[in-house]
Structures are given as structure tokens and as C-alpha cells.
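In the block that follows, a single chain appears as C-alpha cells, in the form predicted on its own.
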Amino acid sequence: MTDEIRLQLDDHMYERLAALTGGAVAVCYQCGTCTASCPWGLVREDYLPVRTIIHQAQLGVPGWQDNLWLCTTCGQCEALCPRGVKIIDIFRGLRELAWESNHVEKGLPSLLWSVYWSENPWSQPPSQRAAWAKGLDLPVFDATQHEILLYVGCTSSYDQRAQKIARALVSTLNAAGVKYGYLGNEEPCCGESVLSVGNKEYFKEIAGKTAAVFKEKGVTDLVVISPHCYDVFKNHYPMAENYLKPKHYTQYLADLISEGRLKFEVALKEKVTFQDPCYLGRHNGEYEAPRQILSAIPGIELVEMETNRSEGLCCGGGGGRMWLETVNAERFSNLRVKQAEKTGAGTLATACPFCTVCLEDSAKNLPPGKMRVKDIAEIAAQALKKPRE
């Protein structure tokens, strides 16, 4: 006599998760390409069985909560998807379900009590949003006046390490001669942190908050300096569409490059390797802005690792991984930082803060002064010709 396993399937769960994802749950034909190409296969035995999640929460099986959280929406699983399924949005879907039957991560509340009271998901005052800028004198944005509004986001204004991309990015402007102003302790969180863990409800409410902001401003082009903000804000801030247009910082650069407006006169003589950041080359197809960049700038060699641009890895700190602890054997950065170390450089490149943190951590696992961590925003401040004293 064996024991017998009832299940009961719910059809409504089906139709709830139909109608989050635009039916993008009913293409999925179950190939298991998607978890086979999920980068926790590489780091853990245990990895991430996205075909089984997205299979049971079909079915309305229980269970399909268990590793939802793992997800770092780096794309991989999409860009190697033979039917174009959008597994990412998926993710989400299945995320905010698990939201409203609290079936949530650990920590990920106090992430959400942080955007909604300090308006930044790092718990870090309002009223320190701008420390970062400390002695620029930086112009409060006009839109009578300037170029661009430089939106710096929370990453940047709040952590120490990113602060250092956002004044390195200002150098950089002052030195082409653009004309742009930023919003100081008034700039809006974008939301992207809310959007990663799926409480699309909430986003959908910091969203039209921060665009009623731009346009109160007058903000049509804005230059950001995360990856994650220029997604946002390009792809999921429909209310914004008719008039705001987004560029990531590299892009921007890599304009004023080609306008002859920005130019690097000092030669630094590195080997440099580049790390694409998920959310600018999978997410937005954005893998040559950096490049241009670093070829500009004289005495850089630029040697790529064994994965780069759309198969290159992800470093591990999206889909709200950041706020999350991953123990050091499971971190994708520390695959990365090896991958780097292989190509003879001694310099790693990013454009992400995400990435520049995670990397820079997993770093200190060579030797010392083995690999130095760049966001291609500093190794630019370090070509500027020094002005005279």
C-alpha cells in the first residue's frame, strides 16, 4: 500500500498570474533552458529551478515561494530563451502574489518602511541626500538654464563608495562644459528597488510621485548614473513617456566624445577589463557607450573576459539582492573578480554602483593590489587634464 499525495490545483492562481505577467506565464513551454543558464548553477549545488517555480505556480502547486528570492533578474534566462518568454516580469508577478500571502524574504519589509518614510531604500535621512556633493557647489536644476538634469539616485547619494562615482561624473561634466543642475535633498527616489521585489502596487505610487516631480521642474532629458534608474525610467514610467528622456551617464559621454565636447589628455597606461551591467547591456541593449568611452581615453588597453556583453555575468546585487545577505561561496562576483584576473588586467571596469560595490568587495579575496575596481566614471575623471594652479 503506498501513500497517496492529493494535490489541489488552483485555477485562479493561473488567471492572477496571467493577467500580472500580460500572459507572458502561458508561452513558457517548459524547455528548461532558463535554469540551466541561471547563474546560481554555478555557485551553489542547490540552484535556482526557474522552470519548476514558474511550472508550479501555473499549476497552483505550494512551494513555488521557496526560492523566489533568489532571482537577481540579471536577464540571462530571457536573452537564451528559445520562445522569448518574459521570464524577468514572471519574477515579478510571482513576487507580488507572495507579497500579499507574506511569503517574503526576510528584511525586504524593512526595505519598503525605509522608501516610505526616508524615501531611499538604504534607511538613511532625506535630509542627507545631498552630503554627497559636499563642496561642488553644484546649481539647483533650471530648466531655463540647462542641458540636463543630473538625477543621481539613492545608491550614489547615500553609499560611501558610489559617492565617489557621482563626484568623479560631475568632474567629468564640469570638464566638457555642460550645463546641468541637479535637485539636491528634493531629488525623488525612482522606485526601482520596490519595482525588484515585485510590490508593483507601491511602485506604481512612487512612480507618479517622482514623474509629477520632473514635470513640476521641467525635466525632459535627465542623465543618470545607474543602470537601475535609467531601466526605470525608460521602460516602466509609461506616465513619463511623452516627455522625459533618460540617458545613462555613459551614454551621454560617449555623445560628448563624439561632439568633440569632452576630451582626455592624460594617458594612464592600464589593461583594463570591462564588466557590462545587466540592467544597461541585457536589459537596454546598451553594450558599446562604455566601450567608446575607455577606447577614447589614451593608454588604456581594453581586453575582454571569456563572457562579456550579452553573456557576460552578472555581479549579483539586482532584483533586490543588495538588501539581502549572500554568503561569500554563493557570490557571482567572486566567479567575476576570477574571470577579470584572468585576463592578465589589473584594472576591472563598470558602470553600475551595484556592480562597483559587489566587485570591489569580492576583490579582496586576491592578493593585495591584485585588481583594482573602476567605475568607468572615475577612470574618466583620472584622463581629464589637471587644471593649473
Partner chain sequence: MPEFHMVVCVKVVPRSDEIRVDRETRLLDRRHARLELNPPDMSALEMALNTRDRYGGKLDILSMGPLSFEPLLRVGLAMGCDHIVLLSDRAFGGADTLATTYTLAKGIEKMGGADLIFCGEESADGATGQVPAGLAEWLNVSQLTLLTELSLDLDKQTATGRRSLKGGYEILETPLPCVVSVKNASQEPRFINFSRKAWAYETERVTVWNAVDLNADPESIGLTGSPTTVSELARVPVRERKRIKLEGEAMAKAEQLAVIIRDSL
Contents of the next structure:
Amino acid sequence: MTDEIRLQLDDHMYERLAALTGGAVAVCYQCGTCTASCPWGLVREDYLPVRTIIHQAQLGVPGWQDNLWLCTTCGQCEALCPRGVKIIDIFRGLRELAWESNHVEKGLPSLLWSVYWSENPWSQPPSQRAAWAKGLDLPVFDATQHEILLYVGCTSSYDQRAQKIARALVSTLNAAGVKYGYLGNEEPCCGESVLSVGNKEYFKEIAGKTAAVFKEKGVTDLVVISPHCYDVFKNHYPMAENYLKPKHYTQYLADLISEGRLKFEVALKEKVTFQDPCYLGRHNGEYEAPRQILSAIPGIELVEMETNRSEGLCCGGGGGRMWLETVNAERFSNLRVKQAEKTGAGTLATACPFCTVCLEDSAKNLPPGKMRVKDIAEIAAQALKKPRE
Amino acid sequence: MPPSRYRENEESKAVWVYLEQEEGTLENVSLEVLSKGRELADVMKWKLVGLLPGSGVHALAKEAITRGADEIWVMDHPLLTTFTIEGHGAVVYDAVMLGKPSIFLLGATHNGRDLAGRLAVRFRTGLNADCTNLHMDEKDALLVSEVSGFGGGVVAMIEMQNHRPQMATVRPGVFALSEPDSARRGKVIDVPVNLKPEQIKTRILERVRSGVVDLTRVPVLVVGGRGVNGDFETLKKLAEILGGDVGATRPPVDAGFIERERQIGQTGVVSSPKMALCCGLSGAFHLLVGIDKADVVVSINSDPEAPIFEFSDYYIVGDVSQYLPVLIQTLESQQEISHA
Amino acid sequence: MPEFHMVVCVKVVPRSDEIRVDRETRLLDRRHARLELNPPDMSALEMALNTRDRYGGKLDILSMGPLSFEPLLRVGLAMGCDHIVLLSDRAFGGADTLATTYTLAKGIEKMGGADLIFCGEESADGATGQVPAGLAEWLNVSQLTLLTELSLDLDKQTATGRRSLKGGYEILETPLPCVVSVKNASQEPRFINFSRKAWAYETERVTVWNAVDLNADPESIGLTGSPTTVSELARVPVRERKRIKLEGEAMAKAEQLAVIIRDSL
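Show the same protein again, this time as the form predicted in complex with its partner chain rather than the form predicted on its own.
Expanding to the full complex; the earlier chain stays at the top.
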């Protein structure tokens, strides 16, 4: 008997994937730009074989499961793909198939259960969601009185580091005299973590519920802290076009500055470099608003890292990676902090809670005090008013 | 409701304690329960009896007497060498039916819980599990058990009028050990054991008593962070003194100072110790998730701004390498005093 | 040979962080607490589903409680279980461990018995951890508790499990039928399979039995059948960290800390 290698072509899988991704795989002509541009190649010898995975998906052959959960959905490959293949859709589609067959990375079912039972991905009690705002006396959103809803998001509600971002933004909004409210403990989860790990069916359910809450409360204009929440509200919510007008807070603050409502009076003598969050930049094309804010603050010198804007290196926290362990040698954020260090900047600014958390962890590898990681909301709050003598 | 196998009017005025042993050593919690049992018995002027099943366990009877028992009922049989629910269940049931004690207490160990849950149904009596305190209602001669539920969020006092024995299991570490009194005298009673091999349905194929790290339920968790500078030996020593184990934050795990299975937090172990002792860690959110459920959090860190202090019950601003040796020394000398 | 029948006992509990104790009546106020499946039972569900995946058979959920628990239990169906039996009767209310295990045992009896019964290690609300052993006693079957792994030999009709011990484990083998308790957090429960969701919400997936259906002794169920009574109930205040900074000379601080450690343990 001769050993015969038979390749099983899984037509069903191919068809399912084609349906799930709107035919995204068919367009790829296998040039490999994706694999070459993927940041995993910077940290892993056996990189993330994006092209091969797409090919396996095109043919309907197994193998695509192996590295499926590495992708941070940073979109670097999509930005460079000559065929405009929606590669992230392919990864999300494959992940959806993995959910259907119960072959997912350890830790991810727990992430979804956390959202299911506690309405946040951090396994925190829903009754403590508004604890970050204790003492701030924030009004509950009222559509008849408020210009915007401040949508805080799960990470800024619960993560002590990210809570500071929310509090800084509150003081900036207050200083600009913005009429706004929040939803306190009633704030629903946007579901981005669920979408990012590819459970689209569950995401649809969350999006439906959350959209209904917004509708019931009369929310149209909402300002969000995390680019991840912003992205799903803008691009993945069912009724986004109808009535939701989400803005990332950097966009909103930039508007306030150009309208003359927000002024920075304190000069901050800082050399700052800026990390473009993937979901603000590559996913939504917003590169200028955060830089406008930094430029409006007297004393700040803005310098760019060797990769920036559409080629800015991801922090490593997207695509569900915030809930999976990445060994130290493979953290993008370590490289990013080194890039920041090379600019001579003492402050690494960003505008995303995930970036802040990842970069701050990596900045601890540098000598103490060498690199401060700050969210733009925090820098803005520092520049608000001259301290009283 | 249907009566228990024997009722309060048939009870003997005594407190019984199940003495669990493993390879010739009594479980600590059994001695703790014995100490508490002595207190309860003294309040009522009752007898305290220890129930000791095993194989070749006579020597342990003396130790139990020094801890306050008036009588030890020894059930010695080769089939009782290691704990099986069928073997130990059968002989303990028979002994209790013979002695009909008012109160029957067990340590809430893995085996103690198995035994108690099964026997309570066999006696058709009530059982208060994992109690955090016990006392006597002297007037009615009833045992009052304090139990907690909802993750410690609610406490309840529970008693039982007519069913016997009044059973309770006690969480390890809740009660203090009494000082052993070597002059104490008690009676050792050999109880005949009628056990046939075919009664034991459960076979033990393998038994490993060490090497498995389980940080989820250690009483004391000593967590080391970056500020420990890789010196986990000192932390291990401290953990050993306190009867706990060592965990770590991400940086020392990354640096290879300690195994990844000891990483605490969002992508590691979520622990619920009585005390978390945080050494040289700043307190990132993904770490805090792992010690959220600790009853008490104590921390030492040189950075006065460390977020961990917000999350601590007690804290010291200072260098871990300076404080730990002193702390270990102090704890060790305390130990010597209490053992003297 | 009849189909291999497995039952997983699942409890619906209010979230611990949201229950209150009424100051006057001293009763638990669960009205404002959202409900969830008892977290330790999620591990039991996963081990049960995993066992069914490996050995086949039918896997039913058994629960006790008001009809309002039904939608939550259907989560288990969406995860992969076949059917729900909900024991629901006002007369079951207020049950302690003895009455609870009696009622569950009657439920299993009425189901025609089971070859393998899975339970979580304990419930988040009562936290007695005594149901698995008590249930095994009523059913007069063997028990394997605190398991992290389980395998079956269907020819020999035995179950082999890895039971956790302090600092170690033991491998035990016992004849079927058997009650298994699953060590808390030892299994990561699979998430809801959305393709099962519509099916899971069909009416006929749930069977509800009351005390009469079970032919249960009215004296042995609920509050009546519970020998223990709760004399006092109190809510322990939500834990606020004390944030006490120890001051003084290094030596004094270390000694202070040693005292605190000893007092807390």
C-alpha cells in the first residue's frame, strides 16, 4: 500500500466563509504583501502567514486554524494590499467558523461569558461600572438638555489606569462648557471585544440591544473614549447611518478648539510623540485630530516616530489580544516604545485605552522616568488652566 | 418532617470531632476543630470525643488527647489506610449511631466535605457547611453555626431543633489551635471494625501529594512584581512561614524568574486568598483582577504613587529587599514563641 | 441497551454583588439582583458537554427553582445540552441541603435514573458544597468529587476521575452510575452556539415537574423538609480597602506588619 496524501477540499467551509466575508477571499491574487507587512514578522521568526491563511481559505483546506488568534486586526496589511482585500473580514470570518466548531483559543470563551453575564469584558461587577466617576457629580444623559452623550466604554470604566483618561476628559469637557451627560451604571457594552474575536452572531445581538438603549434615551451624538468603541458604533452598528453620530473624543476636542470653545492656557514644555491607534487611524482615517490637539497646546513639540500614520505600528492590543497572553519577546509595544525613545521624546502620547495600557507596560522596561505614556485627554487636561498661585 | 435516625431526646451529651489523618499525621484543621470543640464542650460541661479511623493510627490518639479530647474512638483497619468515601463513611456512620452524640463536627477539607455531605443524608439530619464560627446556645443546648454565602457577602446563623447529630464542617484556619497539654489524660477506645473489601467501590489508582501548584485557594498568596528583582527565594520563604504560596505579576514571569503557571491576573490565575501580600508590584489593573477577592491586601512598594496602595488594606512605602528579611525574622520569632 | 444518560445539575443564582439583606425582615432581598447560572456549575456543564462529545449519549439539565429561571437555563441548551427538567413548586422553596438533595434525587428518579450526574463544586449563594455528596447518598450511587478530569469505560461501566487534593491529586475509579462534582474553574465553559439558539428557545425543550409529579413526600421538601433554621442574617458590608499606611522606623513597620499578618490569618 502506498502512502497517499489526500487533500480534503472543504467546499462547505469555503462557501460559509465566502458568505461570511462577502466574498473577500476571492479577490486575493496571493502576492504576499500582507505577510510581508504584518508586524508579527518583526517579533516572530515564524511570522503570521497571512497569505497562506488566505490561500487555505480560498481552497477550503485545513491549516488556517493554527495562527488564527494572533491577528491584532491592526489593518497594516489591508492598508498596503494592492487588491483591496478585506483581510480583517477574512480573519473575523474564519474566527466565526472556529466559534461554530468550538475550536477557539483558551481564555476567549471566558471573555464572551464576561460580556454575557457582566456586560463588560473585564469580569467586573456591572454595579461598579460608574465607580470611576465617584465624586465628579456627572449628570445622567438627558437628550433635551445635553449636546452629547459621553460614552465611557468598559475599559475606561473599570481599568484604574484608563479611568484616569475618563476623568481627564471630563475636566476638559467641563472647561469647554460642554453640556453632556453619561449613562452611569446603565451604560451598555458596545460589543467590540466580541466582534474582534469573531463572534459576529453574538455581536449582532449586543449591537441590537445597545442601539435600542441609545434610541430609547434619545442619543444621537455621542463622544467615545476608545477608538474601538468608536469603530463599532460608526461601522458595525445596524442603524449607524440612521441616527448615531459617533465621534472619537479627539475629533470632538479638535472641533471645540476650532470653534474657540476650548483653549489651552498652560504651556507644557514637553517633547511628545504620538502613537496612532489602529482603530482611529487605519480603520477610520483619522490621523489629524489628535495632532491638532497637541499642536494647539502651547509648549508642546510634536515629533514623529519612524513609522506613523497609515504605517504606524500597532500596540498589540487589538483583535482580542488584550485578553490573550503575549510573551514579552513578541510584544509590538516593546518595539513601539523603542521607536518613541529614538525620537528623543519624553512623552509617548496616544488616544486609546488599549494602547495606553500596552505601551505603559512596555515603557516599564526602560529606565524609570524615561518615557511617560499619556493619553491625549490627560495632556489636554494638564494644559487647561494656569494653576492658581 | 421525617425524623433523623436518632433524635434530640436520644442524644448523648457530647461533642464529637472527626479526626482526619494522612500518612500518620493529623490534619491541622482536625486539631483546630478539636480546640473549638473543647470550648463548646466546656460551656455545656459535656464530653469531647475524637473519632479516628485509619490504619495504625493509635499514636495519633495521644496527640488528640493533648489537644483537649476526653475520649478517642479508634477504628483501626487496613481498609481504612487511605480515605475512601465508602470505607470511612461506613465506619463513621456506625460509630455515630453507637454513640449518638448531640454534635458532630468535621474539618471542611476535601474528604471532610465528602464525608459530611453523605453522612448527613444517611442520618437524615441537617448540615452547616464551611462554618466560619460556632457557639452554643446554652439555654436550649443548641449549636449555633455561622456560615457565609454570596462570596462572603452575607452571613447567617443557623441552628437545628430536633434532628441529630447537629453537624457542621469548619473551614480550615478559622479556629486557633489550643496549646497542647501533655499532662492531659483521656481514654482510648478501640471500636471493632466490620468492613469487607467489596464494600469499597472506589479504587485509588494513583496518588500524588505534591508538586501541583494551585493558587486559586491558598490561604496566603505572596505576589512578587518587578520590584522583587527576581528574588523569589525570599518570597517563597515568607510564603512557607505563612502556610501560603507564591505568585507573580507579568514582568518577573516574562523575565523567567518564575513559572508562568504562577502568574496572577487577567491572563493568569484568579485567586481568593485570606491575604494577598503584594511585594514590589505597582498594581496594574490586569493584576488586580487576580487578587480582587482577597480578604486582606497588604503591600510593600518603594514608589509612593503606586496604584496598589489604593487597593491595599495596609501598606508600607519602602524597598521590598529591606523589609522582607526583617518581616521573615519577626514572623519566625513569633512562631518560636508560640511553639515554646 | 438504553441510551447512556447524563444529567447536569444547574442552579440559577443572583449575582453576589447585587443582593441585599432587608434591614427589618432580615431576609435576602434578591429583587434587584440580576440572575446568572451559578459560576461553578459552568465548569460542570463544560465537563458534561465534553464527556458527551467523547462518549455520546443524552445530556439533560436538572434544576430547581421558579419558572422565571427557565430562560437562563436555556443557555445550557444553547451550549449543547439536550433537554431541561425544572423542578418548580412553591412547596420546594426554603429548602436546606437535606431537602434540596432529596428533591433533586426524586427528579432524577422520575427521569428514569441517570448513569452519570454532574454537579458544580458548590453554589455561589449557599456555598455549602454538600449537594453532590448528599445527592449520591439519596441515589445510593458512588461519587467522585472535585474532579478536574474525567474519562469513562463504557464496557466496564466505570468512571475514572482526577480528584484534586491539597497540593496534589488522586486518580480514582468507581463503578457507574456515579455523581461527579467538578472542581470550580477547572473547565473553561464553551460559549453559546448561536446556531442552536432558536432551537433552545422552543417550548418543548423544557419539562416542568411539581411536587406531585415527583411523588415527593410533602414532609421532606422545601422549608418543611429542612431541619435547619436560619436565626439571623446579615449583609457583610461591601469590602472597601482600608488604605492604612504604616509609619515609623523600618523595624517598627515590619513588626507592625507581622502583627497585622498574624491577626488576619
